[in-house]
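Here's a solo chain for you in structure tokens, the form predicted on its own.
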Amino acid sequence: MIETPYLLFLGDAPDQLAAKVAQGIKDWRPQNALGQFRMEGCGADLGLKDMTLEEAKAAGVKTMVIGVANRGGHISDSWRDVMVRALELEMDIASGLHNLLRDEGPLVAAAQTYGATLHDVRVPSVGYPIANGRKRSGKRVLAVGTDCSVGKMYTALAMDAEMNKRGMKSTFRATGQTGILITGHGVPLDAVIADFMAGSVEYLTPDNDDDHWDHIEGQGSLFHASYSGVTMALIHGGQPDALILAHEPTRTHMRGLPDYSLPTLDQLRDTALPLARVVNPKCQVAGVSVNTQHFGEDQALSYLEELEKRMGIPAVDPFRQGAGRLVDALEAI
């Protein structure tokens, strides 16, 4: 078990989006987020109290969580110095980076010396099967995005929270480091061997009651040259009954790929739905989730209204407005 409360390490994150792991924990488990640690040049701010490591220890922090998701998941030398000092103060460290804590000699040595624990959440702990494609009972919904980091996890968490509030049967199924750190369990999908990725999603979303909904945490994008494979595994392994299209309308190019523009929502729908129907011919596109954080209120409402009118399905920002209308659409399936 990863002990709480947390100090959220933002390091030298260049912008707010790079700190999405920490942001997710702060938004969905605020009771666990005691403060933030930022290095010189950090471009992210969660609005939490800035703490030194010594202040965090004195305040009762048990674990420093690496809240940055950098490209490739690497631990820099400057980070390593901070992490060693945290271990010297007998704080545990939890990380979802591809660069595993257990492979870092100085961190392992410090943890052993000071009795601290290193938690690598991006390490598969189960021998997953190869997908068999058999239809499972229960219902499943997957958010698919025009790009990475557009709000797929937030959409799933918001729909799950709304269903639980209504007394419906519902479970959020984490497939990435942030979701696992929020819920405490799940499949670190992008660390699973490729042949077993779809099978791990089948394992994560087993047979269930006919009126139970699994909200599968989305990853990557079918249109992203770097990360499309993980999305494909979610679509075929998840056998979704419904897709939610996720979009951030102010992006000028794909995340990390400046030479690639984003697809339109129509392109996303027309690509993802036929692929989903390979494993579930009854799959439907139920709604659109739009991340409007860079819009003012009037601009956001106008954009959503126009989008909904054009596409003929509910279009909402679940973080700004709640996921009620998306859940209404799922209930109608």
Contents of the next structure:
Protein chains: 2
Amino acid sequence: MIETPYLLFLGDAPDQLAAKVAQGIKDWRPQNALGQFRMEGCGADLGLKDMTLEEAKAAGVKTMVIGVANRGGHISDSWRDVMVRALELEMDIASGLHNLLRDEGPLVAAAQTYGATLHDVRVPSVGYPIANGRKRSGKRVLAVGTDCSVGKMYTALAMDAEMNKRGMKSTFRATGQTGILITGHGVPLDAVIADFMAGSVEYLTPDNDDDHWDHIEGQGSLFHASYSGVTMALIHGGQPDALILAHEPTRTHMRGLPDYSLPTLDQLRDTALPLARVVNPKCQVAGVSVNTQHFGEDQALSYLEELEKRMGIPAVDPFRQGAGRLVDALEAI
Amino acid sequence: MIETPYLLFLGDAPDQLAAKVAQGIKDWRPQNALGQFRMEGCGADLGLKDMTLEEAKAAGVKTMVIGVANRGGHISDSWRDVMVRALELEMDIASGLHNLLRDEGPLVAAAQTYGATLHDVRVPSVGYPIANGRKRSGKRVLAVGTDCSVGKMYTALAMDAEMNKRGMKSTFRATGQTGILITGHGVPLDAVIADFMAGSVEYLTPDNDDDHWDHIEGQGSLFHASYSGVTMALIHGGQPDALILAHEPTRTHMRGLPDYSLPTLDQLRDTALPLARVVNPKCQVAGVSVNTQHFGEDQALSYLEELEKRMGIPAVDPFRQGAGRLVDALEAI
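With the form predicted on its own in hand, show me what the form predicted in complex with a further copy of the same chain looks like.
Okay, now the whole complex, with that chain kicking things off.
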């Protein structure tokens, strides 16, 4: 559990795209983002108040979140100096960088001296159980994709936000580093040991009120040769009551696998649903979430309309249209 | 790679069943098993020559393999004394015990002093790649089960032995601790980090001669809520040309999951084959391997006959009947 509120560290991010973790926090949990910290040469700007570390501390910041990828895969001296100073001010630091904070001697020393915590969210910090498959109370929805990186996390966050707006009981359950930094907790599923994957998802989505929805962040794809095992564990550990099919219609091959074409949405439905019903016989496919960012508005809308007519379930782009109709479909279950 | 030949350490095994790892080595790689080492009160006997450590060394043993489960989950003083002496004689030690050799100070010290190696086969010793899904040369067969522990490893070892007998090119590829100890190498798949599971299976089964068969040891089941992700990674990393369906017909529920009934063999076929064809469109289901140990001979044979007629592919119990007909079916592919 990462303590909020946050100061978002943008460092010397070359552009806005490099700061997408910070952008995600600001978009989805604005109440957690008190300010931003930018260094010489920073090309990103979230439109938040620029703060010094001392101002952040005075404003009540508990954790500085590294909201940017580092260049060249190492933590530079200038970043490290800032981090040490934050720890001296007794702020925690949270990071999803490949190179771990805990491997940096000066950070470990400062954290110990000042009683601050280093959160490396790529690394599991819990001994997860083996999955037991027992039916849990409460409701769960999982987005499964025709490919990786087609908008599964966005879809889950948008449905969670819509449910909160409607006063429904709802929690986004992060399974990746960006999601964990956005919400402050979750399971870094891609770093969990094979035997404990499904168990970690059960741990993440425990018994809950009958009218509570967990929005489980999806990972990988059943059709992606590299990561399908992770997706399978999400389906069986997550025990979803509803699946949302996620798709990006201009993708010409599976991400990182040039020899692999994408499955159709029908193939995805017909593969994922029977597997989900192994653990939850009542599971239904509730809708389709399409990332239409590469389409113009007219093309996007006509694509969605045709898809919806053909498949007989709501087909929406939650970025263009909001997640209202997906939530309607979940409410109808 | 564990160096052969072995001395099989049976310790104070209470009975034959407790020594099943050692039994597996003796059954499948008798040429590797030079002798057995038994302590006071040992209730197991493999029928091998009883050797002192000094005799084993003189006979050319390279590695002492812990062929028995330890009681109470710790390595007793009496075991440790034997292990230290083996290391002093410059023999390596290989173990699949839960508690690791490398966590035992006296063993680590002795290994360093005498230049011997401690093999903890439960723990990956390789940095596996992310799977790339590229088509590899050579042929691969994978047994997939209706449940865990239905005879997948036995089936693979039996098919490998039959191919060797016929002079075919064939390798058993271990993915679990027992298999690794039997053959001296492999991937401890259940202990691999999620993102690298499929990649570790690709690493295990690289390009090979066009007429060479890899017999990949199966794990878990697509229908087992706890381990299905591991099975999925085996299917997509293994890129099988042929699947063998494995089944134990008297099982009343999924192993360890009292609320889950087993799928039918038809469900298993219809689930596993389309998933396998994602990475290898030519994959076929070649046969069924049934563990009929709880049936009498007549019941077993009539069960297999009916099954074969119904499914239209060879159905055999390799323990009763040998794997000849399964290998025939693979040769026909």
